[in-house]
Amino acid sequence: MKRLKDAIDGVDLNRFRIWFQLAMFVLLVYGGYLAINLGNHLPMFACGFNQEGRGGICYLMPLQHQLARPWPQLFGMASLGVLTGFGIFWLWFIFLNKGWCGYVCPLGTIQDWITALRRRLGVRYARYTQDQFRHLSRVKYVLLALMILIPLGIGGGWFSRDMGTPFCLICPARMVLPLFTGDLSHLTVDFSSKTAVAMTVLGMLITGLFLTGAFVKKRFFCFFCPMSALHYLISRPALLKLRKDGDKCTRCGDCYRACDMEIKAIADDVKNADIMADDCILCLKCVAACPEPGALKATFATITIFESTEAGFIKRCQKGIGLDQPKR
């Protein structure tokens, strides 16, 4: 056991991580071809507008579709509908906790995708400030609610049902993922109403706003993501966790360069034992570049299966696995 412990804690997380989301890609963005359906209620960007290749499909749309139900109906029987897939998408959620978004997320693996292409160009990204960090880390809980609200306003007839699904229509992956499968009908504008006319405009905008801002910061549109604020809300009782040591903990910084969410409080914070922040994407890069044994670990139900060794440390630098930092 101790070999294999050794083993998993000098792995190569980098390309573990990199081969693990090109499979679970291929897996969600292809997988319908294959007649692979994992449901309606994933916890992550699977997108329903991916037509003919989806091998699932993101909850936020099912739950917006829902939501919008007049009032009668969904405060009546569906409401048991309504929990019950709620329920589904927490039973797939406890499992990998954030990891959805570290290592499954197509979106995201597509960020890190022009993460890649940035480094190789010889571009330099840029770090927000610790102000702009915590604004930022504000949005997505406001877009989460706004998700939440405005399907509720459709069906009490406050907004016009020609909004649909209005965080689906705006969101990047409606987009960008069907172009994988050639489909380039989204890359339109709906003039049926004034209403999609502007919701598929600013639906432009924002994918505009994905791409370019991807390429200057790492994981840029998942500071702005209600999915990821969903996450956090619902993380506690999850199984997979991220937590640390302070006591083994010398503040040399390396888990903070190494995160691509800037988290600073992986670094600073000594008190608490649960580290995850509510930003954080548990790609666990972090737990590999510290050089300071069982100060950083990974556990699954309490059991530690991934923490930071000395050994692990020094393999993984001898491998030219470094931190991607800003060029000066």
The other form holds:
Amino acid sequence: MKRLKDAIDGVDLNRFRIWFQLAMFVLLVYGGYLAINLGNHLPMFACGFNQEGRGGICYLMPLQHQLARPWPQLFGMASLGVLTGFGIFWLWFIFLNKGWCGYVCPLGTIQDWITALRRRLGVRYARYTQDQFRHLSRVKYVLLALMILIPLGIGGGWFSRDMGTPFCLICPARMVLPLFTGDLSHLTVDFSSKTAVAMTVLGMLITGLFLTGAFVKKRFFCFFCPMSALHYLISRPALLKLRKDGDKCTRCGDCYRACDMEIKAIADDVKNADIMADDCILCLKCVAACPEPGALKATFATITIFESTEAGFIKRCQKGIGLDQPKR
Amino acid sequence: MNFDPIMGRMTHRFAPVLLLVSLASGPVTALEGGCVLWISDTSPMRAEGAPARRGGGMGGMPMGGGMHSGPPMKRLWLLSGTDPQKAAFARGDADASVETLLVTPSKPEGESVPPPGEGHRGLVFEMPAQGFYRVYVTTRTLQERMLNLNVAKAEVGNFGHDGDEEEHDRAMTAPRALENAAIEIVRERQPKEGPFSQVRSGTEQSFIVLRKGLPVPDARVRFVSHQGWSKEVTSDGQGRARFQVVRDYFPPWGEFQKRFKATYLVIAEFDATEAGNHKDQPYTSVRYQATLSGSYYPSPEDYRSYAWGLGVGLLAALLSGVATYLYRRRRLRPFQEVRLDEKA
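Any chance you could show the form predicted in complex with its partner chain after that form predicted on its own?
In what comes next, the whole complex appears, and the chain from above leads the way.
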């Protein structure tokens, strides 16, 4: 048992993550060709617009559809459907917590691929200042609020139905993921109405920004993702947790430097045991980068499944622990 | 033996040949417009082409929901005329005999329902289960020594997004024609069509004319679009007639609705030399006429521009890329050599 634990703690996490993400990407983007259907309540961006190959559908799409129902329906029997849908989404979510973002989300995987390309080209990455970080991390909550309020407004007759699923219309996953199955039809501007023009132009603008942003900034879009905000709001009972033992932390800052999301609290906070911040994607790179035995650990239903060890740290150091070192 | 997706059973290849024996081919004449009966889910009094509300739509969602409790209801109208926009409520004919049959997922053999008549022009029925519901209104009238036999048919889908996949699959593979229908038209499904699929303008759509479940070759089949454009062809050896669902919705840009629900009407007709009695009156020939209506919507490709989409996306990527590059350049500090005066 101890040998198994040592093997897990000493795992080359980056390599494991690359292959796991690739497998999940194939499952969710091409799974439909193999008649795989994980349902339409998945807690990450398995885009429903990827009609041919999708192996499941992101929950935000049906949620917006449901909330856009006429109010008499929505606040009548249809509310049961909304609650049931949310319940299924929650059941999916509690297994992996925000690990859905770090290990499963196809859009997150694409951003990691773009980051790998930048690293190969030797271009240095960008970082936010702490002030920028603080302000920008609120954007996802604003998007989440709009994503709920606009469909409700559509159901109440305040907004045009052309806004349909407003977040999906501006989400880069709608434009990017169908490309992998040869569907280019979302790279368009819809001139059928003024609302459609506005939303599709905004969608293409954000897609352009996404490509540039993901190239210069790790996990650029995750910072603004309303799914990430929704995850955090319901994450307390989740089974997968990131925990920290502040007594063992030397505040060396390795975890902060390894963090794609630039969460400084992971290094600074030595008081809270439950260290997962709202921007965290539970990639566990911080655990892999920590040299202090037991200072950082991932637990599943309170059972430690992966923790920082000196041996694991040294082993990973010999292979490179994932700290981004640009050539120039 | 072949699997027949229309009848939902195995069929013999030579089935159409048997039919040829039973039919006498008549001269191909133009379809007569005035007495064509068909079923629509849009009342002639309703605003033209208004977008289908949630729950509207032939082959789409049922009406109902909202404050209505119980299973979803559907109301259909028996209309007369060949122009979908100008058709009026069918008038009652004292000499005609009318039978109405409702085929439901639980009763694939059909059950009789009261025909539309005085005081209730619409056909209203409940749709308790998910699946397709078909209504057949069969009218027989005698004109001199010819029996006019009209079968107006409508197919309505009742599906919810929360329904389970097995139920959907069952509905999609259920038989779509009646073995004892005097004549009927079946719309052939598009490849990969699902319960929520819609017919879009611009697509090619084929229809099969059946009599007692067997294909009818050489029937005159006419497709009438929402705006009244029509085309007539003769069914092939498999009873199949193909049409392009033309785009005929060209409103001013500000009035365009991409959920505009248009109605098409398909009329199939052929004559047969058959003798018999109708209401104790003898006839020597029968004119079979079948109608089927459905909805179609603007193509999703309409009003979409790749040039603009790619242009906007590339411009955003380019501008943000250049801005990032310039920002980084501005923050570069030029190398400055610092010399220390060791003597000082």
